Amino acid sequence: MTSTSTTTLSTPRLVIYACGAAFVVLLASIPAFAGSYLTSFVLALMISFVLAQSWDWVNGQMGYLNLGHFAFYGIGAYAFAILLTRGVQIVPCFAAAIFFASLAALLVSLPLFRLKGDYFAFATLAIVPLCELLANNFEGLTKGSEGITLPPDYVLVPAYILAALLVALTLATTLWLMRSRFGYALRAIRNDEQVAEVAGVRLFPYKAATLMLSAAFAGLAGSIQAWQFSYIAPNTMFNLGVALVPIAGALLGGSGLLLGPLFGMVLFSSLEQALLVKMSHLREAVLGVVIILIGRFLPGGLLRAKWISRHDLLSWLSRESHFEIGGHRHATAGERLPLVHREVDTDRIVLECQGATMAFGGNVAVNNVSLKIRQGEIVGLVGPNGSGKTTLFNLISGIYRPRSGRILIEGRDIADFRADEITRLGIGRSYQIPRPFAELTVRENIAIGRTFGASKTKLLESMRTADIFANFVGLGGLLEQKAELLSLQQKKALELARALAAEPKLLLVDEVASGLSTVEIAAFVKHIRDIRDQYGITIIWVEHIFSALSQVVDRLIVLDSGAVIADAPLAEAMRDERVLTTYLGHAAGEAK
């Protein structure tokens, strides 16, 4: 039963919503009161804000530091200074300086996103002074150092104004990704990128999508300055000094929050301008002082500091951006999950293994396994540590791809298959070591995989009905607890709730009993015979509990170095002398 709640704003929401109008009408009232110098200071800092917080959705939303971010917005202003000057009207001039530096972050994604890390930092670094390079030397379309110079109009209160709407156009594209699917996609990049691909994300459109995206912002924003400018050259529009203002400015305030980026950047904007008056020759070394204090006591910036968290009237400031859905639901005890039942047809393959073999290095892991899992099937994949059962469910969920050998999921070969792929045919998994994506809540967590899984469902739906799932594992309580918080035993749990989202036909199971004491192995041999019983999912359960397995299991898969040793029904493969000297020894022999 669902029970519904009116939905009423909250005392931050309120705070925030009367934040942003009284800042909206500051921004559009200061031409009419302020000089020209401090319309000017605005104009430039509502620039530096929307390269801080279009930066931040790389690498704040995706996780990935993106140090070439300020070439999109020299691009912006050449195409927008190049088409101007040869009598272009000004709103075609506008969308070319989109157009050209959303072309350009596509053109760099592809060989940029092979890299992660450190290594996809130092090369975006090399984007900016290429581009001042390219500048330099391209005379005939840019004028080389020489720059160019624009119609002598003036543009200020017209280039504020645009300025300003693209202010709040970020800061509504900002909100816009924290609560959509597009956004929650890009989290559970930030947070495991390789479970996020077997959650069902596909990683390159999103990742290319969002670099666009960013530089398509920096490239208006480009356009605007070099229109209020009137000149530009290479030496200030690919400045690296200059570049790195914006990303010091969000990692200041906060990178990842809401507001963090906008923050930094006033502070930072301040300081910098004090001491273009007073100091100067110091500017630099005060700015990286500043910087270096920042990353070594408050890492996360600003308004992640404590006492700003710990504050009743600014934690809202510092807190992250989680999905808050209106109409509360509470799912009630034993309440069936929203799963599709599927009649068990027990002479269907679901999946087959033709001598899959996977080596690393001289290291085989999975040596020539053949086997066939049938529709409705508990099975047991056992085997002492290092015999391969990880690894193969790695093969099976696409995350490694078999040396020699073919894996079908009923009938269809998925050698050429991504995870995400593979996971929408059906196929669900947890992790040995827990692997959820730590800086989301329990809600979203299940929600990600209901939404990128076989399901499909709509981003509001999957996390209304998180709650049925979270009942079934026994995170009920801890919907909005972050998973980084959680037990090692309730992380496990949340995956199983995960996999069990994401509407799988098979589920792979990664030692999910160890450690739970004997009335919750109980209760978790329960889920497993309710998953299959209840909604037809096949199971193939990998644990070193036996006494679990054997509660449950149909048959038995055992392991050894990586091949099968014995495949039977679990009465049989207990008599089997190589089970018992390989992997069950005295246990089974007392089991039987």
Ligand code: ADP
The other form holds:
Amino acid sequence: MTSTSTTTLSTPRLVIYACGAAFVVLLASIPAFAGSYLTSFVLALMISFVLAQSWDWVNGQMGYLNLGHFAFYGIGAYAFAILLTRGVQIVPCFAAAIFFASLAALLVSLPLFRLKGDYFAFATLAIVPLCELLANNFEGLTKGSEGITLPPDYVLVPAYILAALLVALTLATTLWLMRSRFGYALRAIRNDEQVAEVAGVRLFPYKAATLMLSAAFAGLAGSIQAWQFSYIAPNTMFNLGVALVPIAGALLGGSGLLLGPLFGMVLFSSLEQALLVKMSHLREAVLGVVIILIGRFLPGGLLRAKWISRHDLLSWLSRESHFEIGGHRHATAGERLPLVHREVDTDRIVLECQGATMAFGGNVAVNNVSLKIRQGEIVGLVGPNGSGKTTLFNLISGIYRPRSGRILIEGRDIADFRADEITRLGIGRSYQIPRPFAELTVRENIAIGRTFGASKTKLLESMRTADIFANFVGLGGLLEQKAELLSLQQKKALELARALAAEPKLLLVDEVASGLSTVEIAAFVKHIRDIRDQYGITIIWVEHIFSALSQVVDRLIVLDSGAVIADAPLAEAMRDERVLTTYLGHAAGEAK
Ligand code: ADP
Ligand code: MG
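Could the form predicted in complex with this ligand be given as well, to go with the form predicted on its own?
Let's see the whole complex now, leading with the same chain.
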């Protein structure tokens, strides 16, 4: 597998680079041989591409649908025009376009990123009309609806060259996003924001930085376009109909793909040029039809069409590029996990809950829970369905805040810690209903856990060593498999690998044995024991299958209706009347 995958990649890679180089040469030479009509058409196309691609960093990579992206283009154009007409040198004018567009992005980030999904998209729809209103009304600065006329220099060729450089920079940035730790933060957010945070991704800075990056490119694109137009007005720079064109282009080509926005925008602009020169008033209708057709027949865009992704050469058009990072190493069986060994010191308290209480409305899910977990212990946490086990895990990992009481990790109160900080303190967890990053591979899932978690390993190194963790949980052969294609048990195994890779001190395992065969359960029990014995990791294991639990736990904590009703060494807990009736009453039968 190792060698075949590298050799089959190398020929098309050459072709791609050759095509890329030819494309750049062709693009750069257009002003030399083409007339000004074609040159300005290609210039407008390049600007649209920059808009489409920078929009797609937020949408295709991070999963936020921003319908207000075009406003940053207008803001850049206005910042540039206002300063240029006041006699400022050209370079600071371009710098101002970048600066004000990203500043605007930072300002809107604060309220916008409190919203999710459709609410976010809907709120962003207001940005372009709002900017148009402002541009119309701040007449002292913008000359209102009259617009700004720039010095009538002939700047088509320099504007063209600048736009071509911006296109190259845009492509390079996309490639960087595909392959960098930063980009993985975005793809984790796109797949499951809450899990991303628990994996250690600090959400807001990534989201704001991405919106600012996309705004900076849009702002520069706007200033180049303003320079070439030599006249701007609110109704062209903040026009909602035009605003949606780059979005439609990116969706047409394939949002999230390396070449999707480029392909879509070229196709879309050429079509528009061919069909709509005389009927530009139909643009919105055509846009709508295009988006409906894509949604109906080609969800994911043209480049994700089956006949393209299955074709030897063409499949390169549909690649996402991030899958091949770190080579294709495969671990040998029994290879030691690259984790530090922690000396077991049972006098150390890893976790302490002091009267922790959590309620959903009137339903008290965790009721005044106090407990201490010592380093190197394996503790079984049991109780009937709905007794608050998962909620307690959610409190410890910072997804919920206790209504009262405290939670201390190695003596530190975590009341003010975000979920990502708690992870970096050394808390790892799995989810009862598995939540791997569905669109990413097994390797990538594990690498994200490793690079953003307490281990803080570099991305490349995390990718290279992911196979050892995958092997450990029995997913060795599935490294390049997308997580969404795994079976339920494989997803649970992946969660364990992702949590382990983060290098936790305390691992919270939420029901992994149900649905496993006896042999698989035995293997799993061995994993839990190895994790503690070989690496000194403390474990709290929530499990219904008592026969599995009883093989390995030192101590049992029993919850009933959110309260601790027993906390004792295994043998002792099993003699407790209350424990036997509330929990072990049915589980003990199963254990036999
Ligand atoms: P367990 O994991 O022990 O089965 P949970 O912690 O999932 O129990 O649930 C404890 C109680 O809290 C249950 O009554 C459950 O319905 C309630 N609960 C859990 N999560 C939520 C939530 N997000 N919203 C409302 N109620 C919840
Ligand atoms: Mg549960």
